[in-house]
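Below sits a lone chain in structure tokens, taken as the form predicted alone.
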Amino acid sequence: MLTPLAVLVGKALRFVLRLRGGGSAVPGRIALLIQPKFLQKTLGRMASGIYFVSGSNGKSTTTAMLVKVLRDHGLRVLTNPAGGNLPQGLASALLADVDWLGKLSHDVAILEVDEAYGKLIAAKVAPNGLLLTNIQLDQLNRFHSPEEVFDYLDELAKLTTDLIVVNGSDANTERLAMGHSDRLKTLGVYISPKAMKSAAHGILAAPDFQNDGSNLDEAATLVDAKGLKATVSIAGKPFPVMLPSPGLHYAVDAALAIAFAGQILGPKFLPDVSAKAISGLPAVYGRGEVIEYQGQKLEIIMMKNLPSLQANLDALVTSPKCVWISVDEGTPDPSWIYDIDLGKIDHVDVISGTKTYQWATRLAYEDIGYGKLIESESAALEYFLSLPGAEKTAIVNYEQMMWLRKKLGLLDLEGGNG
């Protein structure tokens, strides 16, 4: 009886909270309080398995690509919306899909999970397979070192039952997979030297702190990446893929998603269907997403950490014409911005948020001119939209991105951690 009660209360809360605008993790948190086994009760019936996607960066994009590929192959796929990757966010997402008895009608679950919390979800519902995007440097307030992230993901891999696919060109995820090769099917997705050179800073992997030089069996290779075009090879057969947004990081995510889909689908996997699925996918929020608002095109670039911002800046073809930077206390330690190569930014029109003056100092240090300093985000947005030009770029942290999307009328995200 606890599961139906959790569903009833959770669905009611979800409905009320979405009326006020946006998603929330509160319904999921309450559902878990009522029924601590809510995840097990709802997710434990997947005919084609449960698969997790994790890593420092690229989780949301890779998950969205993988889900689209599987759906275009005819599978009914359950997934959590981007950002809802903690237990309470996942539970909130499930409330949208379960019936009143807590039952689901899907074939397979593809779930983005946070690096630190993935093992907690896996302890409740063990994944059949795990896809790891990378291990990169993160903010000090979140993870002190890449080794810490490695340990979290290694614990998650220990709870995985059948398969692990990793970014084989990231020495740390490759080594992690090798450590489980005696128990799991372990595969790597590799990036050719030509593709690697397409981005000024490569794949921005964390330092290789322990690797014996071993290679995994190859699931796929990213042969080439240029702008919106990529070439992926599986079993020696290359095929073209059009990306939702330009950049090596998007191409790597696509190769990972396609390779993992191939393992899930087996002989039913179709390369042309996979390529078409990814080409028709919109950009994931904050990753080159372009929002049309009041006749203007606003591109949102999210600065989660150093590698994520650098990858997005590397993907810019030209310097943005009109730029707004807005960062708040969601980035408590902004010291890492001094390690960013800002070569693609030649000016900033307005800076806002509680980190206004830290960013102004960073730009001055680089001799990059900036316009107004307006700590109020609402006032800064109003000023930014009043500037001439129909194409604008906003560089924001996760919290400011969520606020901005709400302000622009986009209320489609569940609560969670980015």
Given for the second form:
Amino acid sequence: MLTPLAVLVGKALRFVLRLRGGGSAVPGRIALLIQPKFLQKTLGRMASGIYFVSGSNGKSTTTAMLVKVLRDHGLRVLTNPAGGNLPQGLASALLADVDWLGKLSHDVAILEVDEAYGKLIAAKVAPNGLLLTNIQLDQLNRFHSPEEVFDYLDELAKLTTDLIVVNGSDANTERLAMGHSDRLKTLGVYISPKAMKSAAHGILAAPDFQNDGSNLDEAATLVDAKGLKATVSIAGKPFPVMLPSPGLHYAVDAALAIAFAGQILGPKFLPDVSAKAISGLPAVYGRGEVIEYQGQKLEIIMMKNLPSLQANLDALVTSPKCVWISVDEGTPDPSWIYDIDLGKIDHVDVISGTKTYQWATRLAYEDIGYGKLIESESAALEYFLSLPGAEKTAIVNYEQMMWLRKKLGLLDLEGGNG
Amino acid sequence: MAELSILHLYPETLKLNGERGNTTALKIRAEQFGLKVRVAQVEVGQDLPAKRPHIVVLGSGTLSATLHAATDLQSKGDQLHRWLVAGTKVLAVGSGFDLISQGLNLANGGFLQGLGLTNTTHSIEPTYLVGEVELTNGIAGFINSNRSISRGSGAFQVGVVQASDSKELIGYIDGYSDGRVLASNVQGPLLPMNPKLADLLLSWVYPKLTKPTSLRTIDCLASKARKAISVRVRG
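Output block for the form predicted in complex with its partner chain, input the form predicted alone:
Then the entire complex follows, led off by the chain already shown.
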């Protein structure tokens, strides 16, 4: 009886909160309070299995790609929304799809899970397979060190039952998978030297001083990456893939998604269907996403952490004409901005958020002009939109990105299960 | 024109918290002071330069990165000690501070021998202290450390945390400063956010430097960045 009650209350809350344009995790949190086994009761019946996607960066993009590939192969795929990868966020996503008894009609679940919380979800519903994108410098105020992230993901791998596919060119995820080769099918997706050179700073993996240099069996190879074009090879057969946004990081995400789909689908996997699926995807929030607003094109570049910002900056073809940086307490310690190669950023027009002066100091040491300093993000947005030109670039942290999306009237904070 | 040579040790291995910014701050400020600046970098496995640098900079890394650097650093210890005797100054932040201390007690019971440039002995604790901080002397930044520090005699600390968004950090005694070695667990990074520490280090090399007006803008921005931290941590 608890599950139908959790569904009823959760769905009602979800409806109300979506009308107000937010609160995506709250309904899930309440559903879990009412029925602590909500995840087991709903997800536990998936016929073709449950698969997790985790890692420091690229989780959302890779998950979106994987889901699209599987759907285009005819599978009914359940997934969770970008950013909704904590237990309560996942429960919220499930509320959108379960019937009143808590039943789902999907074939397979593809879930993006947080590095630390993934094992909590896995303890309730063990994944059949795990896809790890990378281990990079990320949220050090929370994780302190990439080594802590390694340990979290290692725990997650221990709870996985059949398969682990990782970015083999990331020494940490390669070594992590290697440690489970006696129990799981372990495969790597490798990046060719040519593809690696396509980005000024490569794949920006965290250093690893314990990798012994041995390789995993290959699930796929990213042969080449240039702008929107990538070439992925599976079993020695290369095929082209058009990316939703340019950049080596998207090409790696695509190769990982295709390789993992190949493992899930087995003989039913079709390279051409997979490539076409990925080419039809829109950019994920804050990863090269362009928002049309009042006749202006706003490209949003998220500065979640050093590797994500560096990868996005590396992918810029020309210097942005009009730039706004906005960072708040969602990034408690932006020390890492001193390790960013700002490359094509030759000026900034306005800086806002609580970290305004930390960013301005950084730019001043680099002798990069920084325009106006307006701590209020609302006032800064107004000023930014008033500047001449129709193509603008906003470099924002996650919290500022969500605020901005809401401010611009984009209320689809959840999504995924169309 | 007087010269300033900076040797950044292990810039790729020890760069957890943007410590390249410390070298940048020293370089830019020294240039504004009218010095001709040369920056050299030495990674693990590479030889030290033949010529003694004025300042050696060490950043922070993960534990495995620190252990990786420690082995190499020990092999360079004699040369570094000779340089210090000859007048070289050292800036060490985070686990770089561990490496130049008396040593680091590891969680597994082991002990990582340090260079012994400070009278501090460090220990890895089970929990991290994490938060924005304002220290005595107006120093501000961010601490993210699981090290406790036991100190020998003498008051060589850089500062004491007066306010923080983490209660556990209040009263935390940070760093080491003796006119030859400046070490700290404050990030931000330390020197760009706290230019007076950069200038202090430069004054140890060239005591009669006069601060140019060209640094006013940077100093004003850094001051406002510290002020913003102060306002946040004091609620």
